[in-house]
Every structure is written in C-alpha cells, then in structure tokens.
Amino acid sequence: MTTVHIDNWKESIARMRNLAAASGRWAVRKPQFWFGASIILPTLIWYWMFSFRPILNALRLALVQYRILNPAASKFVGLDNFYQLFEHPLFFVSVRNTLVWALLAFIFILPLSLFIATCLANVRRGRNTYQALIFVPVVVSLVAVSLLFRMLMDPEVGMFNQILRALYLPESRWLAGSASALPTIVAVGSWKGLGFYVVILTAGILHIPEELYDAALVDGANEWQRFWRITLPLLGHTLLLVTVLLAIGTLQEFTFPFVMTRGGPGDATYVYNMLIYSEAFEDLRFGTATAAALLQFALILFISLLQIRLLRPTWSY
C-alpha cells in the first residue's frame, strides 16, 4: 500500500513538472514576456550594481583590515573591526546623540506637520500656493541653510541675539552651548524638512472621502471630534509612511551637525555618521567604518520593521 502511494506521489510530481515546463515554454513565446523582461532586467541590473553588490562588498570589507593602496593584501580579521568600533571613545556618545536627535525630530516635526497639513486641507483657495511656500526650504541647499543659521546664531554678532537684546530678553548661546546646541540644530533641520512631510500628510487627508465628514457633521461632531475620530484613524497608512521616512532620515543625519558645529561644542552634537566619516576619511580605517555603517543599516532596518509591525493599520478604505 505504501509503495502505491509513493508511485502516485512520484507521478503527481512528474505531472506538475511537465505542466510547469509547458507553461514556461508557452510564456516565453508570448511577446508580453519579453516586453516585461526588457522592463524589469535594467532595474534588476541597476539594483545589483548600486545596491546589492555594494552591500555584499561591505560585508566582506567589514571583516578585513583594508589597505587602500593594496586591496588584495587586506588581512582577514574577522569581527575585530566591530570590537574596535565598540571600544571607540565616541561610539556610545554618537549613538546617544543620534537617538536623541531622532526623538527630538519626531517631537518637532510630526505634530507640527500634522497640524499644518490639517489646516491646509481645510483651505479652499490658494492651497497649492501655501504648499509651495512651505516646501521651499526643502529644496534649498543643506550647506547653505547650515551656514546661514550658523551666522544668525552667533552668540556675539548673530542677528537672533541682537533681536533678543533689543527686546530686553535673555540671550542664548545657541550653537555655542553644550545644552542648547543639539536642540537648536534639530530645530533648524526640522524647519528645513517640514514641508516634505506636510505635503505627504496633506495629500493623505485630502484622500479621505468627504462623505465621512458630512455624516459626522450631521451627527453633531465638532472639529476636534472629526479630527480624532475620522482624520487620524483614516490617516494611518500615511502616518506610517511619514514615521518610517522620518526615522530613516534622522538616524542618518550628518550635514547639519558637521557644517554648523563639527560635532561640538565638545561632543554635544557628535552624531553617528560623523563617526563613520572620521573613521573612513580622516583615520583611513575603512574596515571599522564599514562595520559601523553595517550596524547603522541593521539598526535602521530593525526600527523600520518595528514601526511597520506596530503602526500598520489592519484595514483599508
């Protein structure tokens, strides 16, 4: 009886193989197959050359003592690059500052962009003009914005302190104070990128059917109840996208602290990407820098997947 079952199973497998082969030969003869392949193949080549292959090379580079003048003679050191990274005196400082940066950016950007997007969604005339004005800082050069605010926030001759002085208000050390430097730079970065998230959230709010708001209005719901019971729940997918993009961007911050303070005063604004930059291009320890970049990649991937798992709505409309 067992032999009969085995023979029937083998016949089923062979039948399925023949059917798959026939289907494959039929699909290859169709012009739609070659059209799709011609579209997908360049994309796959692009991702292999500029995404998957560099990641694989990074995995190899993180395990060797890379010699820039003679790469072939790079010595295999295993996990020694990771051990050296953990022993770096600024490693935990940079991780802490990066996480604080991300947390402050969430506090600044998410509520403010949601508030502005809600206001814009209720504007009937001139909405596109307002969106364009809010989006202008996004397209301005990061370095130009950094240099501009560094001059404006100079404790001695900066315009901000001159305004406070003229109003007889207490002055601030802005970028020169250890306690104020990081929140100040985060505020500048939040102003710079706010328009990007406002545009996304506004589009998400406008996508919510108007009939739901009309029905709530008929039922006597006020503005806050309509926002809390309709807008916020139905904006779940858009909010998930914004939070993931915000986390990815803030955990890779580099330009603002590098240009405005060079990580100072002291180590108050020394973020993780500055550690990678220092290891790679100042100390020429490419193996340690690659190990640090892989840890950053793993952390961002973990946080993004965690956000998707916790915040992804289970419904759609």
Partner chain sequence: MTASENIDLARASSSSLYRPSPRRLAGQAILHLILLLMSFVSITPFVWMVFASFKHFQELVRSTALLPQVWTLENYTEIINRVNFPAAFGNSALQATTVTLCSALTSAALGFVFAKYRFWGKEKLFTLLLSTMMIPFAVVLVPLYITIADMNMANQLSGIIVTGLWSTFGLFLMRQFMESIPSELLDAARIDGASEWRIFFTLVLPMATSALAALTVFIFLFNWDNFLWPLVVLNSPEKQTLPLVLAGLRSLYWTRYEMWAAGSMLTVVPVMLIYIFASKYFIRGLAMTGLKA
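Follow the form predicted on its own with the form predicted together with the partner chain, if you could.
Nothing else is written out below except the one chain.
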C-alpha cells in the first residue's frame, strides 16, 4: 500500500515538474507563437486566395463549359475541352513550334554558356566586369529587346541586312521569312537569356575544389582533359539545374513571339502559350484554355522529371 502511495507521490511530482517545464517553455515561446502566427496566418490566406484556390479551380474549369456571364450555369462537359483543343487548327502547329523552340534554345545556349562560363572561371582579371556586361541583356525589358531586334532585323532598312549588304554577303529575311523566323526569334531569346545561365554555371565551376585541378595538373592532364574529366562531371548538379530551368522557361515562352511576330509570318512562330492566351482572352473559351494549360503542366512536369532521372549525378562532393 505504502509503496503505491510513494509511487503516486513521485509520479505527481514528476507531472508537476513536466507541467512547470512545459509552461516555462510556453512562457518563452509565447511571443514567438504570436509573431509566427501573425506571419503564417496572412500567408495562408493569401496563398489560398491567389494560389491554391485558383489551382483547384483550374482543375474544375478544364472540365466545364464556362459561362462568363453566369458562371453558376457552367455545364460539366467531361473531357470535351481536351477534344476541342485537339481539333483546334493551331494546336499541333503550336506544340511543334514550342518543342522546336526548346530544342533550338538548348543547342544555342548550353554549349555557348558553358564555354563562356569556363572562360570566365579561368580568366584572372576582370571577371566581375565581364560578367556584369554579359548579364546586361538579362535585365533589359523583354519588350524593349523585342522592338530593338525587330528594328535591327528589318529586311529592308535594318542594320543586320545593311551590314550584310556592305560585305556582299547574302541577306536574310530574318523574322519576315517563314523558314527563318523561328530560328531567328529563338536566337534573340537565347541572346537575352545567355547571361543568366553563364552566371549560374560560372558559380558552379568556381565551386569545384581547386585541389582536383592541381592533382590533374601533377598527373599531366592538359586543359582539354581537365575540362572533360573534372569540370564537366563535377558540374553535374549545376548542369541539371540549368537544363531544367531552360526547359521550363522555353516551354512557356510568350512575350517574345507575341510582341515580335504575333506568331507570324503565317503560324511560323505561334507558340503554345499564345494558343492558351487567345483561347482565353480573345475567343473567351476559359475551359479550353485551362485544359490546354493543364496539358502544358503535365508536359513540363514529365520533361523535368525525365531530366532529373537521366541527368542527376549519383554523388556529391
């Protein structure tokens, strides 16, 4: 009997201690609780209003025929929006143009930015100045760059053709030619985006431990070997980041073709995001537009996961 009493007594002391400790912790953590709550709560409300709810609504919108004047009367049509999308005369053209855009951007940007970044990492003086200059096109307004290159690439009076003419070289129709328009506009986009990837890659190269290069030098490796055997493999994580960002960015291109060519000539530069925009805000088919956007999301997700699967290095240093 007595032992039980003593046990109970010990237990209650322990419980009181826990309680005191807990309330003490609470006294310390109370201001943190209020601060945290006053930050987290508005955050949750904002994210619900402007992010989570629109995303959920997108899933619903894609399955209804949206009535703009009377949203409540919108009719559930199942996958009809997707079928309508596939029958859209510009659907396959825009998908093809977008994929070509992404592919060309990879070809233009990846080798060149890697090359420039290697140069930047190895140059001993003026790295920051060069970087700042090469980065200039990244910060300049997209629309200004679009107009600028339309001026330079005017087939008649543009600077590009005037220079080619002066050098007795064949001229190009640039943005006005149906075959040359897409490569030209991607080249302009790549010119604008290059500096961004150069900076990321330069930081990645400079992050590689110098000892590895010293060791390779002692082993008699030349510059070429050091690049292929050390820089490129150890740059794996950064390269993965660059390829994923590049894919995500180019598959959502909109401003360049919208401002520079309106998708023309014909439909040569008509990209997928222009299709979504015109479905939504020119033809006012909200359901089809959102269905198209969800397809785009699925494609981007698939490509990103594929890249991560294929390119993710299995080591770290």
